Structure formats: C-alpha cells, structure tokens
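Heads up, the chain below is alone and in the form predicted alone; it's given as structure tokens.
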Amino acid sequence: MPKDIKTPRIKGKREVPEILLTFTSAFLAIVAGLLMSFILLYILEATKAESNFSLPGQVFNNFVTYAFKDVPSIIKVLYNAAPLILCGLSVGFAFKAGLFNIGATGQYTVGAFFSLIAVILWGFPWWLAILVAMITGGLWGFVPGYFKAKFNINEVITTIMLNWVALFFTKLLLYNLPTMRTLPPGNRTDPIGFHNASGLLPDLGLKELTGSSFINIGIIIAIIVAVIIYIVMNKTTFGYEIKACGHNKEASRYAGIKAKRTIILTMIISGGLAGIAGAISFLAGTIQFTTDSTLLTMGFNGIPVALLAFSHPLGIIASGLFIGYLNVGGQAFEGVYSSEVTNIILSVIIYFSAFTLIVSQFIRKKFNRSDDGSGKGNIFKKITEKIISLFKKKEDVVIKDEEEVTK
C-alpha cells in the first residue's frame, strides 16, 4: 500500500478577529476620556484663587483607586453595574437590528413600578416580581415597535414621547395607591421590607459577613441574562434573522425573513431587558420609587455601555462593569472637584467610543495592506497577527486532491 498523499497546504486570508478590534477601540475610548479628565483637573485647579497643582495628581490617583479600596466599595461596583449591564443589553440589542431604543428609560421605569407594586400589593417574592417588571417593559417595548413595522415612525420620536408617558403613568398610579405610601415622606413608596420580606432581592447571607446593604444577586442575574443573549444572537436562526435586519431591512425580506415580525420581537425583547434593570435596581430594597417628575437616567446610561461594547453581549457586562467602577470612583471628587466631572469624563469616553468604527477601518485597512515589495513586508500587520496569535491558534486550510487515491 503506497504512503498517503500529502496534499498541499496554504495559509487562507487572515482576517482580523472582531474581538481584537472591539477591544482595541474601546481601550483607546477609554484611555482618551481618562487623560482629558486628567486635563481637565489641572484646568479646575488652575482656576482657583490658590492653585495647588499637586492636588490634581492625588486626586486622580484616588479616583482611579477608590472602587478598590475596601470590600465594600468592590460591592457597589458590582450594585451599580447590574443595572447597567441589562440597560446595555437592551439598547444594544435593538442596534443589532438597526433600532435606536432610547426609551429604554421609560421601558425601566414602568419595570421598576410594576415590580413594586407585584411586591408591595399584591406580595409576590422577588422572582415573580421580576417576571412582572420583564412582561410591563416588554409591552412598553412593543409599542413603539408596532408603529415601526406597520408604520415605519421613527422608533427614536416614539420611544422619547413613551418615556414621558411613563414617568407620569407611574406617578399617577403612585399618587392614587395610598397603600403604597403609607410611610413618611409621602412621596414615595415604602421600604419593601416593610410589607414584604420576600420582595427583596436574596443577598445569600454575605449582607451581615461583608457589612455592606448593596450587596445581592443582582449581578448574577445580569451575568446570565447576558449570557442567554449571546447564545440567542449568535446561536439562533431568531439572532441571525435580528443582525440581517439590523443590515439591510429590505434584502432581509427579500430573503425570505418576516422584518416586521422581527422588529416588533426585538423592541419587546429589548423592552423586557430594561424592565428587568428597574426590578434590579429597586428590588434591592436600597433606593424607593419617588413621585419627583423628572426621568430616571439609568436606561440613558445603557447607551454608552452599548457603545462602549459595540453591542457585543459579552463585551456589555465588561463595559457595565467599567461605568459602574467609574461611578464608585467618582466619590473621590466630592469636597475637592465637583462631582460632575465623572459626567464629564463618561461623556468624554462616549464621544470617542463614536470613533470606534473608523478606528476598526483604520486597523483592517493597515492589517490587509500588501507588502510594498521591499521583503520587508507590512510591520503593522506582522504586529497583529502575533496578537491574534494569542486569541486564536492558526488553522491551515488543505486543498484536497480532485483525483481519488488508489492503492
């Protein structure tokens, strides 16, 4: 029997992994908006009556430092991110269908209350009021979809006017449910604890061992959902139908894909999502639910942790991670620097993660350049294949033999 062929092997077109660009764009975002914050500290300390331009240096040390500082403060990291990560969810999960959801402030909200109002008068544990808050901002959700698909409104004009409409629904309701109030002040909801035990979000007894009230499974919850979301996208054909439409609405339908069908199930998903946020953030029993008429920022802020993570649903939990550290950490300029400068420096990472596509353009452009013919070949490209390397090992693609081995 003669020996087997050895077929002939050739390295098939590289291409560079979307991980690495989504990584190197959002470390770049993030690294412009912490060094403008450094700047902008020197520019607040040059205009003091007694400028003290070592002070700028300690206090950004700080900042950067404090979410570390003691177990405590890594928990409120986590308190904070938890709603962060499932607002993100939601706004990233309309952009993989090309939808722009900024309702989803008010699709948080009616969650938010509902779940209250599972807990408080109707006395539903924390899980069936967490169902609750997923089905209200699901419908919340579905409207402004509905009007796209049958319509096509602008989903950004219905989503705006839908948050306002939420705020003073839920105020309404508030007003009118004295059983909800019964408590001093009287404008706002009563501690959960109060009237149900059971309402509240399980701390898994580490309340008592780490001394610190913000402590629960929010962040698990938030973890798995963004789990379920990748696998969703990336695994179904509902996840494939969702990024075709998010691409081309009409060669999607051309293709046999019902849109209109598909756009209606991403905003009520994506609506669900930040219902879902609201049950987290006051089922935690450490915030209560006021009659103040202005908007809750929460689903605003899902936006730049969508953005910061290209929508990626892995890359949301990094990136909820991230503001809800620099959230933590924005306690360090309180009685030196005003505490908006944390505003500033999330608004500063937010306006370059919007260069993030044409820096994923620049780095594809200088990866595929051909070599100039020198025999030096291109650098920047012999650069990042070493870093691919570290993601992914090499695959060699063999050409088979078009004639059939014989003995």
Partner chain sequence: TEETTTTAAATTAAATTAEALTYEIALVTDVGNIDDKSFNEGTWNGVVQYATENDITYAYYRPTEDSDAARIESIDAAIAAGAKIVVCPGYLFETAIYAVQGDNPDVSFLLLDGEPHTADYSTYETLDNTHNVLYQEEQAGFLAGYAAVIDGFRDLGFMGGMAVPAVVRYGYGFVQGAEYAANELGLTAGDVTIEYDYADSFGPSPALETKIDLWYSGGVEVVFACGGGLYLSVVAAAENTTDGKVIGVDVDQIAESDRIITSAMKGLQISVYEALTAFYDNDMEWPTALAGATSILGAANDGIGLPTATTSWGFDNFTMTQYDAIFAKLVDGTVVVSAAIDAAPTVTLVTVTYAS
The other form holds:
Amino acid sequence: MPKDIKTPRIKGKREVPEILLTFTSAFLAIVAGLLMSFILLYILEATKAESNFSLPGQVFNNFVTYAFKDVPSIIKVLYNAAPLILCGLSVGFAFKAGLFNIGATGQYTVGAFFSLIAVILWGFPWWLAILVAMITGGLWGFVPGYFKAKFNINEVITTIMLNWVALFFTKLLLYNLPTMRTLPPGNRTDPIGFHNASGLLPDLGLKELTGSSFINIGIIIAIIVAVIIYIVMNKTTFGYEIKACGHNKEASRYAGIKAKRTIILTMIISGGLAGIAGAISFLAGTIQFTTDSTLLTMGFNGIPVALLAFSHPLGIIASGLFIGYLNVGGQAFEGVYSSEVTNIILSVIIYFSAFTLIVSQFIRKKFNRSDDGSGKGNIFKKITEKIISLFKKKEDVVIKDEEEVTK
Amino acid sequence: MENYIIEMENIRKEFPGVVANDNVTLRLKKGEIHALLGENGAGKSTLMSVLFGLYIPEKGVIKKNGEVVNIANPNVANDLGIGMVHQHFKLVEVFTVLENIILGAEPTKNGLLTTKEAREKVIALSEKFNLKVDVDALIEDISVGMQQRVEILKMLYRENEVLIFDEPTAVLTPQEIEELMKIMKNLIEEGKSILFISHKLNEIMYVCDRVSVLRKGKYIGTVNVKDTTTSKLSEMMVGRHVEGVKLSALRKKGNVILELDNITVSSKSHKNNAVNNVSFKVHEGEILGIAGIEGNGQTELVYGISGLEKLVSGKLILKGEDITKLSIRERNLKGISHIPEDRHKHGLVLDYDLADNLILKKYFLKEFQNHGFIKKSNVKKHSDMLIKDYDIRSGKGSSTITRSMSGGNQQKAIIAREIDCDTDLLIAVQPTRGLDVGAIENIHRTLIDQRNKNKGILMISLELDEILNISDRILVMYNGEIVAELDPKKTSAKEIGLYMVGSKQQAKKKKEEVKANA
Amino acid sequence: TEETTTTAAATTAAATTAEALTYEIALVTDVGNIDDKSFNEGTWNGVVQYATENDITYAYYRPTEDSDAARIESIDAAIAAGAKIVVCPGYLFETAIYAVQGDNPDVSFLLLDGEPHTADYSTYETLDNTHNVLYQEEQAGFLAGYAAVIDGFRDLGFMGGMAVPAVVRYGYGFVQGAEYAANELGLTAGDVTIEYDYADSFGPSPALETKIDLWYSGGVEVVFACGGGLYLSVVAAAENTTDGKVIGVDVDQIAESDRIITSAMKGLQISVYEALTAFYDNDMEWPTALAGATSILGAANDGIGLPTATTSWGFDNFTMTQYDAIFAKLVDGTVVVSAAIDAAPTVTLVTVTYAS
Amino acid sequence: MDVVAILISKTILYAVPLLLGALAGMFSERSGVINIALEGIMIIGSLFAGIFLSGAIATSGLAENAPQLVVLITMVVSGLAGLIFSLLLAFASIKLKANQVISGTALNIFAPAFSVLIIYAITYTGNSKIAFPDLVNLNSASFGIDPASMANWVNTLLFKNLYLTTILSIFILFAAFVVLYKTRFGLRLRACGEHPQAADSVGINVIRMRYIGVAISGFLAGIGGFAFATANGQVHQSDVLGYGFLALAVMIFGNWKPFRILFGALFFSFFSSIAVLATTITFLPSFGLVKVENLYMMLPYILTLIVLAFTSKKSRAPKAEGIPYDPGKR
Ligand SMILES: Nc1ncnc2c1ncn2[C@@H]1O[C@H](COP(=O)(O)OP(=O)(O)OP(=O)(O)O)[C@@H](O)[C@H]1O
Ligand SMILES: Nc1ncnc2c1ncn2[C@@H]1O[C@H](COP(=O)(O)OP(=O)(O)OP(=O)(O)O)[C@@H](O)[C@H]1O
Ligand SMILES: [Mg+2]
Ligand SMILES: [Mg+2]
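Now that the form predicted alone has been shown, please provide the structure of the form predicted in complex with its partner chain.
Everything in the complex follows now, all chains and molecules, and the chain you saw is the first one.
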C-alpha cells in the first residue's frame, strides 16, 4: 500500500534504554533501603534507657565499610555470595519460564546432602560430588516439573511440599548412615577432611596466604555457571523455547515446541542449580549437615537474589554479591543492635525494587514531556540523552523517524 | 443547531510511539446509527474507549446534550447512559449470563444478592428485543453470538441511551448479523442512539444513517449514507480505490495433498465429539473453503489436522504419507503451515518482538541456528525482509514488542510467517478477521497467489463473502459433520446459510458422492 | 545522595566518641540465640549480672552460620570490638577456642561445657588465657530421676533437645537415677518405665507437642523437658492433661508453669558470675588455679542440683532430707554416676524405650 | 480410644491456623492479588498478639476475670495488625502495579526481622520470643458441663485443645462462604479476580475491590498467626514454621473454595498428626530404620501431592490473578 499519510508520531522520539531505567530504579531502591534502616537505628536507640545518638552513625558507618575492612571480610562476602548466586539462578531460571520455584530450598538440601555422601561415603573428588548434587537437585526439580506438565499442578504447592520431604528424607538418611556422623554425639556430619581431603573445594592454596578458612573456588564456579545460564537464555534455541513457553504456552505448542518437555527440563535445570549451591556450601568444609529439623533457608534466599536482578543471570551475580555483603556487613549491627537490621534493609530494597515500573514510567514521562514538539528541551532531557549516547553503540535506542525509514 | 446527544471535539490520544487519535471530532445525533470506519489501527477503538472513559484523552472535550462532561472512568459513562459492546467481549467466563448482566448493578436485599427481579427484567428485555439468551448458562459454555447478545443486554439492563458497538459483526454468522441489524433498528425505535464500528461496508450501507471516517488517527470526514457508495467510502478510508478481488477460473484439479479419512476429534467444552467421522481431500492448486457457524467443529477440525489435538479416530494422509501419529513440528516440516484462528492465543508470543515471532516456526533450522546458538543477524535480516514484503507496520520495526502492534498488523505478521514457510498445504482460519478492506484485499491476493503457485489451501471462515469470493470448492460444516459440498459459482450466501444452521441437509446419497469423488 | 551524607556524618561521629563501640566482656552464642532458655541464656545472664553490677561494657555476638570458621570469625569480631574476655557456651566451641587461644595471648577465654581440642580429638590443650568449666549434668539428671521415682512416679519420659553431649549426660543420668531409686525401693524389673527421645530442635513445635500428648495419654506421668525452649511444648501438653508433670532443666523453671515439679539445674549463671569475678579480681587474668585449667562443677562444689527453695519444691513424698542424703552420697562419691555418652547406661530394673 | 481422640483434637487444633491462612489467601487471590506474604503476615499477627497479651493484658486484671474476652480482643488486635501490614502489599501491587511476588517476598523477609527488632526495642536484648500468659482454653466447665458426665475420650476429643479461636474460625469459614458467593461484594470481588477489565467496564472500582480483598486477607492471616502461636506452645517466636506457605498450598489444594480449603486443612493436619503418632505408638513398621519417624513425617506432604495428582483436572486459579490491573491492556 502507498504510504500517503504517515502514521503521526511524536517528533524526534527517543526511547530511554531499559538497562538505564533498571539501574536507576535499583539504585534508588538501595538508597531507600539504607536510609530506612538508618532511621530505624535512631528509633531503636531512642527506645533505650540512656540513648546515645552518635551510636547509629558509627554502627552504620561500620556496616557500610565492614566487609571492606580487610581481606578475610571480602573473602567472606564471596563465600556467602557463591551459593546465593546459584540459588538465585535456580529461582530466576524458572521465573524466565514462567515457573515459581519456591523449592530451591529442598533441591539445595538434597544436593548438599548427597554431595556429602559422595565425598564421605564414596570418596568422590569435589567436582564429582558437585555433579552428584546437580543430579539429585535436578531430580528434586523434576518432580514439580512433571506434576506441572502432566497434571497441571501449580508448582508453588509441589515445591513447598517437596521442601519438607527433602528435610525429612535427608534426616532419615543421616540417622541411618552412622559413618557420616560425628561420634559422639553424632547430631551432625563429620568434617569432610577426616574422610576425603579431595572432597573439599580447592582453595588454590590461598588459605594460608589470606588466613581465611572461607576461601574456595565456589564463587568462581557460581560466576561461570551464571555466564553459562546467560548464554543459554539469550543466545540459544533452548533459551528461546523456554522463554516462549514462559510467555505463551499455547503459542509454543502451536510452533511445535514440546511445551511439557520444556517445562520439565526447566525445572530439572533449576533444581540442578540449587543442588550445586548445596554442594558449594557444604563442600567448603565449614558448615556441617545437622539433624536439626528446620528447613535450610539458603534456598529461600535465592528468591530475593533473583528478584533483585529481575532474573537476569548476570544481574544475579551482582545481587548475589550485594546480599552476600549485607550478611557480612550485618555483623556490624551485632552487639550494639541486632543483625536482623540487615533483613530490614534487604526487604525494603526488594520492596522498592518492585517499583521499577513506576520509576521507569516516571523517567520516560519526564523525558518525553520535554519534547512534544515545543522545542524548549529541559536539563533532564539533556542529561538523559547524554547517558543514552553512552548506550547508543550497544543497541539502537534511537527510533528513526518515518522519513528516514522511507528514504 | 442540530441536537447532538454526543459531541467529541478535537480529541487527541497518544500511546507510546503513536498518536492513536489526532484532533478527531465526532458528533452523534439523537436517534441515529452512526458508523465509524477506518483501517486497522486507525483509532476507532481508542476513540470509543475515550468516550467510554477507559482512556483519558490528552486534548479535547466531550459534550453530552451540549454540556461538557468529564468522563474519568466507565462509571461516569454508565451514569451518563453510555454503554459499549467491546471488540473483545468483557464477560466473566465462569459467571452465568445473569451474573454478568447484573454485575455492577446488582439488586440486593439487606446485603444478600436478590436475583429474582433482575432475572425477570432480563427475560423481559430479551423477549422485547428478541435477544435469545439462556440466563443461567455459564459464559464459557455459550456461543460467541449469544455472548454478544449478553453484552447488548448488559447495556439495555442499565437503560443506556448511547450504545457503542465495536466491530460486533466480526464474529457473527450472516443470520446472526441480520438479527443484529434488526435489533439495532429496534433499539433506535426505542429512542437509543448507536455508534457502530465495522470494516464491512455493506453492513454500514444497510443500517447506518451517517458515517465518519478515520485514517491513521486523523479525522477524514463525515458523510450521509444515502449520499455515498461503498467504493467512495473505501476510498475515503484507505485513500485509494479498492476493488474486491475475484478468483480466476480454477485450473484442472491437481493431485491430492491432504486426505482426511473419518476424522473424529473430541471436544473441550462438551463430552460428545466436536468432529464426527469427517472425510475430505484437499488438492493442489485449490482453495477449499469451509463455511460454518462458530462452534460447529471447525476449530477442533483444524486442531486435529495441525496436531494441537489428538485424534479420537481416523487417518490423516499428507502427500500419500500417514501423518496421524506425527508431532506438531513433524507435521509442519512435512509441509503444513497454519494461520491460526486466535492470533493472541496461538499465533504470537505477544511479549516477543516481531523478529522473534517471525522465526517461531523456523528458529531451529540451520538458517537461524548453529549448534543451538541463534544467529541473531540472520533473524534480523529475515524479519526486515518480511516486514518490507508484507508491509507490516509497527512502532520500532523488527524490535517492536508484538503486543503493542495493531491486530491488523499482528495478523499480517502471522500470514507473512506462514506463507514464508512455503509449504504445500496452508491452513488459513479466519485469515481476515477484524481487518479492513485494504488489508483483506491484500491477504486474499496473497492466498490466491499461493493457490496459483499450485499450493493447496484449506480456508475456514465465518465470512460468507470471503468463502464465496475466493474458494474453488465449499464445504459446509454443521454439528461436527460436513453437511454439504457446494460450487461457489452455483450457490448463494442464502443457501449456504441454510446449511450452516442445519435447516437444510444434502441427501445422504449426495453425501456419499462427496466422499467418493472428493 | 543521602547515603554519602549519612556516612560522612557517621565518620565524624565515630571520630568523637570512638570508644562508645567497644565491649569488654563478650559472649559468642553457639547455634542458639541468647533467649534459648538454655545454656546460651544461662551464660548470658551470668555475664549481664556481673557486668551490670560492676558496670563493665558487654555484648553478645551471633556467628553468621553454624561452623567453626564462623565462630572464630565472631570471636575475632568480639576481640576487634575490644573484648578482654570472651565467654563461649557449648562444646561446639572446643575446636574454635583451640584455634584462637594461641593467637590472642592478651585476651582471655571462658569455655563452658567443653575443653579445647583439635577437630579430630587427637590433642587437647588449654592455654593459660583459657579457663574451661564442665558440669556434671549426669548428676543433675540423676537427682531428677531419683527424686521422681522416690516421689512415686513410675512412668517417666525424657525429651532431649538435640543429642549434644550435655543433653545426653542429663538423659543418661536421669536413667541411672531412676534405676538407683528403683533399686532402693526394691521394685521389680519393669515397674519403672522411661520413654526416651530427642526432639532434634531446641524450640517448641506442633509435632513435639503432639508427641508429648501421646506420652501422657500413654500413661507417662512426668516428662523431663531437657533442652531450651522445647519445654514450652512439653508444658503445653502437660497443661492439657489432668495431672501431667514436667521436670525443668538448667535453671529453676518453676515460674514457667505449676506443672513443673523440679528442675535439674546446673549453675551456669553463678559459675559464669564467679569465674568473671575471679578473673577481674586477679586484674583481668585467670588466677593460676584457673589458668589453663578445667573446673568440673558437680555436687561436690554445688555446681549442680535441684532447687531447694520451698516454693520450687513440687514433690509430695520426696523430702528435703532424702534429697540431702542422696546429694551427700554424690558428694562423697559413694554414688558414682557414669558420664559416658557413647553408650546408654546398663539398667536392670528400669525399662527404657529409646525412640527407634 | 484416647489416642484417636487426641489425634482428632490435634488435627483440629493445627487445622485452624492453616484454615485461616488459606482463607486469607483465598480472599486476596480471588480479588486478583497473589499473596505470597501469608507467612510474614501471620508472623506479624502473632507478634502483636504477643505484645498485646504480655503487655496490656498481663497488667490489667482482665485475664483473670474474663479470659475469653481477652482471647477475643487479641484476635481482633492480631487481625488488625495483619491487615495494616498487608496494606504494604496492597499498595505496592495494586496502586503501583508492582510485581506481586516481589513485594510479597519483601514482606516475608521484613516480618521476622521486624519482630525481633520490636522485641529488641521493648526488652533491649536480641530476644525473638514473647511467651503468652496462660490462655485459659475452653473446657467442659466453660460450657457448664460436668466433665464426669462424659466419657474421658469424649472430654479429650472436645475440650483437650479447644480455644475460642477454634470455634470462631468455624464462623469465619461460613462467613467467608456467604460473603464470597451470596453478596454483591463477593460477586464483584470474584469478577475483579477473573476479568478486571470487565468489572471496570461496568463501573466496579477494581483498585478498591483489590485493596479490600488484600485487607481481608491480612486480617484473617493475622488471626491465623495468633492461632498458630496459641497452638504452638502459646509463645510468639518470630516465626510460624512455614505455616504461611503451607496455608498457601492448602488454598491451592482447596481450589480457592472455602469448604474444599477446610477439607485441605483437615486432611493435611490429620496426616501430620498421624505421622507424629506413628513414632510414639509403634503400630507402624520401622523397617529396621533409626528414627523412622522421619519416614512418616514425609507422609502428609507426599499424600497431598498424590491427591492433587488425581483432583488437579478441576483445579482452576482466578484468571487475572497476579496481573496488575491496567485499563489499557487488552
Ligand atoms: N493500549 C494501547 N497501548 C499502546 N498503543 C495502543 C493501545 N491501544 C491502541 N494503540 C495503538 O493506537 C492505534 C489505534 O488503535 P485502535 O484500537 O484505535 O485501532 P482500531 O481502529 O480499533 O483498529 P482495529 O480496526 O484493528 O480495531 C494503533 O496503532 C494501536 O497500535
Ligand atoms: N497492550 C497494548 N499495547 C499496544 N497496543 C495495543 C495493546 N492492546 C491493543 N493494542 C492495539 O490497539 C488496537 C486495538 O486493539 P484490538 O485488539 O482491538 O486490535 P484489533 O486490530 O481490533 O485486533 P482484533 O481484530 O484481534 O481485535 C489494536 O491495534 C491493537 O494492536
Ligand atoms: Mg479496534
Ligand atoms: Mg479489529
């Protein structure tokens, strides 16, 4: 058809790049979280018999600087971040396929326990044990995937149920595998080192150097996995299929994608990732698996990690490190107040990070307002355009006007 | 001055990337049926949504009986007596007809719902305007036609005086359309005023008093129906002369591409089968049109062929090969492409951009991937090409999120993708649903091209003119069975309509014949 | 942005009153929190008592995770925050203290419920800046079991928190006490029964309460609730019966419910208090008697026992004199209670049903 | 007999918080808002019940004179606490169209931390528990029945674990049913959860309805938290041991319908009690395993899955659930 009349468009319309919006709003969220907690400290101080209002300032200062005060602290952050990142990937990966995996906890638990069985009972080296964890975690993810695909049962309920099954299942095993347990009193697994030094995650000989027993290659593994997931998600046909199913199951079937198979596969991978996280945590040789009858929280912590990064695999690395930092820095609150403060910070940040949409719209509005034909552009626009020009290379954020198209 | 019941003046409504209404003015006289005409994405739905308070315009004023009103939300519209039948019905599927009608205006006695009077009132209304509905049926169980009657009853129940119909006929059968026309006339008798959106000029000529035309969001003009002709109108809306396409004579029947042998497909909505022992053949170089009222098994028939539904019994033979057991993808690769009935449910991943949607059937081919890694550059090239060839219009070209595209253009994208698959069999279900004459003409051209390229085309449509104009052979489907095979040259809309409602049956013998010579 | 301004403000504040953030007496918790109604809490109370009386700054630290590495980290954190003495409740600290005591000669450690050793138990070593306190929980448990049977109870229950050494010693002591009493009363085998189990958690839980309910309805008359907050579930269950009784642990829990007939106490608070006193009186060093030494607190030195205040005495038949008598026997060693935890004590008269 | 009586009374006791939590979830999701935050809301409810009981009530003599009145007031207090807290979810996910799972998760992380810090602010130690003063639970005497007049097991069955919350939750159940299916409000609420555009187009204020839906959800979940703490050793411990998530599961199990939810709650609670019982009275084989109870503890969860596998066909979530309402969207 001849284009006699061009669809009228807003002249010189530019789009603000997504990344920029995400960064801005994430940044605002973090500021809000810190601000809130800072206020909270004052309130807490005020509740004391004799208040000392210089305390919050100092504590907060310590908190912000805590993890940078020395090498071991930085290492501790990485140590915390590694499993967080992997659990975040587990949850985020499922999210991309439109599945909500609250079961990372269960998958993490079985993964952890079987990695321990692998090294303690079977004398596997660490990397084989990680494989075992991945498989068992994947198995735990398979069940909800299968139930979803075959019976269309909401994965939220299945994964919640399986968390508990995992807890009691591993406890049962631990109780019935005496060689795994410390004797006496035997309410936790024996230190890995006693059975099979090769089962411990390598520390690349940095333990002595840094004097931190938290150092190991866990973080490296986590980052590598994240990158792999990123590639799978954004560069491969499999990622294409997963996201298609996530967005529109029916259309995917129409296109000949085996939607059920994809869902199951997604859950298996998601579970596998949580499984690896479990192995990373326990093969570090620091914590031990106990008969305590409460769910391990690490898997749940994966949810905020994923959400904070909008499930973007590389973003998850960042948010994992950030939350890892919170946990370490949180010790600054111990003694004076209570490390729960960090969870307040975290929750506030997540709460605000949910507002990205609004923030983005706000920015867009401000941005467009400034060029509805009436030439007088405002500072806001100029700034934004500056920043956009930074992104220009990466992605064509500038929509060519109709004229340019037709030429 | 004339007594206008509604005046919309200089309305401007923007959406990210587009100006849907650009300084549009529309005046509705009391007691008239006023048509709103325009291409897909011209801004009709938007303008009506503004009047109904769903969108707040950036500029412009709305007057009711000469007084400026501020329609901030549908509530206000309801209070002003403005009601709307939306292009996509706004009915709660798991509610009964009655519940849907009273929703928002529920009669209650000390807190508890009292449906008794409401029921009587609805029944009375449905008799008065003969809008047959089953008040206690669930929406998900009733036909589209009845759903529309429910929408109309909703307005009448609220005693609205200004009634907006956004593309009401797109989903109706000829009989139903005639019914609707009658109803609209009754409504006028009762002193209502109607705004009527349609792409079908003959309907407009038949019921409307005046027509306002939009093009690309701009107001083109308003004319009296008696002072104009369909060709004048289509010229106004598209900006050029359009002549409906006719079919060149059928070259001799080629060999069979697809054979259905006693196909039976079960139904989602009810327990007995949706398709019963249907058998027919599709040949090279023909367009086989299947007419029928919505819900007589056409959908399931197509699901059966494409593999979206398992067959209960029967055999499917494609180019001499039994494909009954094959998966959807295998069938596609063997040579089936499929323009689906529901473009949003099956046709597109609305949250993917155009480029990704255009490779939906091909992403796994060597052309677009290499060891599982997608070749982004090829994907972009491919979509730019199709966008150009099929004139798919959208805000940001290849990187437009398809959700934000006009349904018309969404449809073009799907057709482009399916034709591009270049298979021997093309199944086209409602290929022009909700599209404007310009777009329809193009799509019909494309289909005929394919047919002339000796492809076999199976076209399912509710639009009788479409069936009559471009099929070489017509089958009529009623109640899950093929009740007639007709020759478009020798039959008429009237006759087909009768088969469609089951009030006419071809002699059994004739039916065997069909099977035999088909 | 706000962030930078606040930190700026903070640094100046820090500059002026830097000392405000140092704490001289530090407690590092093991897995539980200081409100675990058990040894963390008891120890903490001792710290608070001494610190407030002599107004010395004090604080507690919770390790980020249940690992030696994390415990060491917290100890270091405490030291960094100016701790002169670090109090560590629980056997879990044995390896941690073994690791840190050497590196921090000018900081002192008080380890409760354990003695420093290597992870593989091969070497035990307590340096001069460390003092250990062990309790003879087995004796406390013994007294509880003895008292219960003498008082006329025949069907007893023992519900431990987790199978950690201290809890196990309580439990096995309880069994031995019951056995001893049965013997003394000349009962025949099977007259006294004990349901014996661990809850795998120091907190209350629906499952636990249900289980105890069934014990009571199954004829159990008194349950020894041995471990932190789990007594909440036990008491709740007892209060749902007409006359179910409970035995408390660690501290005198009489206040928690009128169903509590007695508590198997170990003098956590007092011993911590006394240790700290000794430490400070000897100008912040362990006196030679304690330096590098382990004091074993049992009947002999009033380290354990049942509450003897009449208000805390919930027995009908068991008398104060009988208590003094058996207590004396423990002191002079005529009665020896085995502290072994690797195998259950051998009993002849009492039938103990250990949960599978 | 006694054992069975205990089993049943326990089943009921622990079904109550599940029931309340699941009904809470139902109201929210029927209005179109996914409520992942049940866990957090329950914690807040239990927290304020604790503060209220240990603070206000403990001092006033009310507890002695009118114990049941105290329980009643406490229910209201915890309910209101939950309601106010849930408004955070409502504001984010309704007004600001934020992702409902994200804001819900935020609340779940916030609640326990907040609880600890509040207790910190009160006691100035890192306590995480507030013990309730004895909540006199209802017994035969409260109904003027002489315990002797009935068999022991009947007494156990009826009165062993009977609290006012138990009885009121039955009323709440019926109320929920009526409100949802028999009132104008209910019809509109469900419409908002199924097809908000439709609701909007007939002049229903979707935003407002969803706010109300979430508010009711908060109120019920708050009470649920109190009921849980009552049942679990009568102490607030800054944690509801995952009952919030279980409630979510029960809601799905109950297919978003009041009475099926009741069934779900009882079903689950019954089998968890059975599992515990299995360890005490060994009528179930131990397969020569140590701590075989852990085997039976898996039972309720696995059974739930099995049942779902059979009943899933009919299961149907509110259509618009989780999607922020946007009038422009088609
Ligand atoms: N909610 C929306 N968000 C963004 N753009 C929109 C929205 N609704 C409509 N548009 C754009 O506004 C233009 C006009 O849309 P409108 O619905 O008025 O077209 P129409 O005349 O109804 O077309 P059709 O005949 O296909 O219904 C289209 O380009 C469409 O893409
Ligand atoms: N969320 C949205 N964002 C952008 N554009 C939209 C959105 N929803 C609808 N539109 C556009 O608004 C216009 C009206 O929507 P509508 O669904 O009526 O389109 P349509 O062309 O009439 O398609 P159909 O024939 O299927 O109704 C269409 O152009 C559609 O593409
Ligand atoms: Mg439209
Ligand atoms: Mg249309």
